[in-house]
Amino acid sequence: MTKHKQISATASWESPSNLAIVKYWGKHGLQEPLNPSISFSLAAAVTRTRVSTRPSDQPGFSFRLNGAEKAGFNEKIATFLERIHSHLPFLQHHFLQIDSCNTFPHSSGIASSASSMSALALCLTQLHLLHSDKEETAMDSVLASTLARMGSGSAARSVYGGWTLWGRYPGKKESSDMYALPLEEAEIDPDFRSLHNSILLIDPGQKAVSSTAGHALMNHHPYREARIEQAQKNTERLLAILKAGEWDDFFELAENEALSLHGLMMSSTPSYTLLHPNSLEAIHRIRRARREHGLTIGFSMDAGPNIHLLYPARENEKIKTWMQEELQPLCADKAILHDQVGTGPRALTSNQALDE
């Protein structure tokens, strides 16, 4: 049995939010997906998270998430501690502090339980090795997105950087429910590795039903089986068009995908939307844009209302100057986070302050 050393310690990580193409909705077990799924990391959009251990003789493990100020987040942390601690044995002997921030608005759609809690993972993973006995140094991607999953299951495919698959497929043998994988850049057109992404904000506001309720409305939901089978077949679909460069493929499917989310939320019982008005309006127009205009640019969304603009680097500014004509106005505040694909999470240094 590996011994584990009662010692101070600290890590500090920064992790990315991400983006699913093919939407993961829907969950068994321990946070294990009903389908597989597909997604980019984002670049700006980051949760930075410092923690910092000290050993303890209280029974059990205990922390302290940023001096105590989010109250309502501190059961989803103990929850998470609990669900990993056999997998990390240290934590039942030292006190964690736990400070954490954002880039972006938390709780509205962008994926922040996905950066928290990858960002939270990657630091236990490393706090692990420092107080293991092992002569190990490396960092254990698989554990920490399979710790990642068991705190929010899209924060599995935020460990990585560009594109990312969880859950199994049966095109890839080594896909798993319990932790996500890299996809190769092989496998990726330039152009997706490039991809930007600009997020319109039409409410940064918290969202009125959480992603968690979402999820369990899909265990007798009418249409649990045929969005299996949509989600296996767009997963095998979007990574002959990544692998293509096939623009046109592309939004068709992305756009299906984000739709067919907030249908399936529409449809559920009891039945929900978080569309607003301009998250509609905003479409439209995209869609127009494309059309009329022949503007190389399509959507998807999250559980939420706000837009994510998906389009080619080599377009940025035409497309930054129509978005800020068009779009802008839709927005609150006329706030747009504009972003693109990422290269995935990196660990900070001591003198690297989270709010950087």
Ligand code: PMV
The other form holds:
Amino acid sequence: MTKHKQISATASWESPSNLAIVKYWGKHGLQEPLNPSISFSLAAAVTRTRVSTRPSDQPGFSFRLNGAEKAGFNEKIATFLERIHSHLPFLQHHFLQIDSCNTFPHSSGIASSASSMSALALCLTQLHLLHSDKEETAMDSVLASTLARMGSGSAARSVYGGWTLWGRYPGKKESSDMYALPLEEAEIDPDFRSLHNSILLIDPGQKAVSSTAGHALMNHHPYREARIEQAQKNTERLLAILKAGEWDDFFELAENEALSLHGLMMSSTPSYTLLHPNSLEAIHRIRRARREHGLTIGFSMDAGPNIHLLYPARENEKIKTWMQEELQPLCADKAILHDQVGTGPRALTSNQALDE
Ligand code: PMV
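Target state, the form predicted in complex with this ligand; input state, the form predicted on its own:
Below is the entire complex, every chain and molecule, led by the chain shown above.
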């Protein structure tokens, strides 16, 4: 086992949420995916986390969200720390103070697990390097992504900016179920490097069925094998579409993946749906605007009722005007969050306020 120093140290990182276009749905072992997935990191929806260590015979942690103790998250963090224990020997002899802050509104229906688990994994990776005897202190993204995966599968993809692939895919030898890889700039048309994503907050309430429960229902799902094959084919297709900059094919694939995800939920046993009537109305209006008015717009969805609009940066003005008229009335409190592809995590200085 690597030697480690018993010292007090601090690491602070900002890390983004991400939106998968090819969806990860179903897992085995320690959060290994049933299929490869591809996502892009967001620019505005981020979590900022600071972790401070102090030597202690009683290892453990204390967690604050936006400055207040939040016992509701303790179980999730404790499970995560237990899972990554063998990778980070310093955890055995240190107490952790964890402070976190999200830039996106709490209870907005935007999943924060990808950004929060990746921010925490980046802090712990840096602390691991600071506590080890090695000279090397540059960020180890493979380790950070591996750790993030064990907190929340989709978090594995958030340790990079731009577009990311997670899961073994035969077309890329370096790909792995254990960690994500960034796609290179040359693999993505400039249009998709600056893709805009506006999130329609259709229903900000708590999800009736968690992603964890949804993943588990894939184990005995009648369409399990077909879904794995579909995701593999869509991974190959999406890589070609991103390179060619093909919008029509991109929308067809993104919408097929989003609706397949919700179809898998509806055809699970027990069956459930997270769609809201306004989610369907928004889909209808988006497709009509594309068909009848030639707007370059499509959508994706997460495991929830919100709709993620996808469109090129160059059509921002025109699409925002249309969105306000046609889609804003369908949103709870008329709320839409505007975001776009981001550059990925960044280290913060240790005295920087997290809510700046
Ligand atoms: O990371 P989890 O366990 O919350 O799963 C996320 C699953 C989806 O968001 C629906 C798809 C994805 O690939 O992010």
